[in-house]
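The chain below stands alone and is given in C-alpha cells; this is the form predicted alone.
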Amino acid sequence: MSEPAFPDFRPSGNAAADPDLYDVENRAIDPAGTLLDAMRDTAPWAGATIVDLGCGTGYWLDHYRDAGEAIGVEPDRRLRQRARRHHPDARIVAGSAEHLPLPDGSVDVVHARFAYFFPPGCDAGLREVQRVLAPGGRLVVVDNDHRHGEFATLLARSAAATPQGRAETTDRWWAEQGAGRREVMSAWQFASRAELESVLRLEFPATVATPWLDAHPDATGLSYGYVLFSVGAR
C-alpha cells in the first residue's frame, strides 16, 4: 500500500538536498545541551508521548529514550524512509503539520525543529496541531534567533534566509496566539574545520559563507541564537 503525498509540502533546502551532510550539522548543534535542556524545561517528555514534526532523517529521536512513546512525522518520502532505516524499532509515519495521521487528543508534546512554523499563513498546521494534543499538552518550536549570536550575523546577510523583518513578523505572529517565547544562546561545534566549511556552504550562498569562513579561519564552530516558541492545547 502506498503511503500518501502532500501536495503543499516543500522539500527543505537543506536536509532534503544532503541528508548525509545535514546530519553532520545536527551532530554539532548544541554540544552542551543547553537547547535540549530548556525544551524540556518548557514541555517534559519524560513517560509522555511526543511527537517530533518535520523529523527528517530522524536523527533527534534518539533524544526521546525516556518518553512513553516517540513519534516521528515526516512528509518527505525519502528523508522518512532514510529515518525508518536508520530507527528500524521507531514509529514513523507520512504526515505534515497540516495533516497529522493521529487522533484527537493523543499527543502530549509536540516539538517542530525548523519545520513549517514560518509566519505568517501557519495556521492550518497550528490547528492541527492543537487537534492532537492531549489536554495539558505543548507544542514547542525551534525558530532561529535572527537577533543574537554568529549565526544570525550570516542570517542577516542572507536575504533569502531572513526576508526583512523575519523577527518582528515571527514573534508578533506567536504572541497573538498567546505563545511564550524564550531565547537560548547556544552553539555549533563540529569535529574539523571541513565540516564547518561544508555545512556552512551548505546553509548559505558562498557571498555569505565565504567572506565569514575567510574572517574566521581557525573556527571549527559559531555562537548560535535559538528561540523557544511554545504554546499549550486550547
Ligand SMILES: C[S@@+](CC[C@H](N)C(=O)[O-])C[C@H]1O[C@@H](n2cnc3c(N)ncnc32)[C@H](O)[C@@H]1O
Contents of the next structure:
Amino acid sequence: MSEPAFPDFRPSGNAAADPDLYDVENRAIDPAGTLLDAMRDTAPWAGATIVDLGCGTGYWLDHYRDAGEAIGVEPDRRLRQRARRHHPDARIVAGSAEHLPLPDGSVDVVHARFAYFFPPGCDAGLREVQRVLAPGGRLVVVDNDHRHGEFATLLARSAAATPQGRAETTDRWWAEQGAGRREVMSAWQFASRAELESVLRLEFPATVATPWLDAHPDATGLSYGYVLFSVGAR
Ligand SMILES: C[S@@+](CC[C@H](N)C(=O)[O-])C[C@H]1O[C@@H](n2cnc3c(N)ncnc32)[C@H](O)[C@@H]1O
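Next, report the structure of the form predicted together with the named molecule; the form predicted alone has already been given.
Full complex below, order starting with the chain above.
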C-alpha cells in the first residue's frame, strides 16, 4: 500500500541534502549527553510511548531503548526510507506535525528536534500534537540558543538562518503557548577536523564557515547552546 505524501512539508536543507553527513553531525551534537539528560528530566520516557516527530535519518530512535514504544514520524519519503533501512527494528511512519497518523490521547512524550517548530506559525502542528498527547503527556522541542555559545555566533553571522529578532519571536510565541523554557549549554565535538569542516559547510554558507574555521585552526568542536521548549497536554 502506498504511503501518503505531505506536499506542504519543507525538505530540510541539512538532513535531506546529505543524510550521511547529518548523521556525523548528530554523533557530535551532545558528547556528554547533557542535552538528552535535560530532555529526559523535562519529560521522562522510561516505559512510555514516545514519538520522535520529524525523525529524519532516525538517528535518535536508538536512544529510546527504555521507552515502552518509540515511533519515528517523518514526512520526507526518502529520509523515511533511509531511516527504515538503517534502523530496521524501529517503527517509522509517514506523517508530519500537522498530520499525525496516531489515535487521540495515545502518546506520552513527543520530541521535535530541529523539526517543524520554528515559530511563529506552528499552531496547526501544536494542535495536532495536543490531540495525540495523553493526559499528563508533554511535547519537548529542541531549538538552537541564538544568544549563547559559539554556534550562536555563527547563526548571528548567517542572515538567512537568523532573521532579525528570531530569538525574541521564538520566545514570545512559546510564551503565548504557556511553554516552559530551558537553556542547555553543550558542545559539538567531532572525531576529526575534517568532520567539523564538512558539517560547518553543510550548515553555513562559505562566507560564514570559512572565516570561523580560519580563526580556529585547531578546533574539532565548538560550544553549542540549545533551548528546550516544553508544553504539557491540555
Ligand atoms: C533538521 S532535520 C532534523 C531531523 C531529526 N529530528 C534529527 O534531529 O536528526 C528536520 C526534519 O524535520 C522534517 N520536517 C519538515 N517538515 C516537517 C513537518 N511539517 N512535520 C514534521 N517534520 C517535518 C524534515 O523532513 C527533517 O527530517
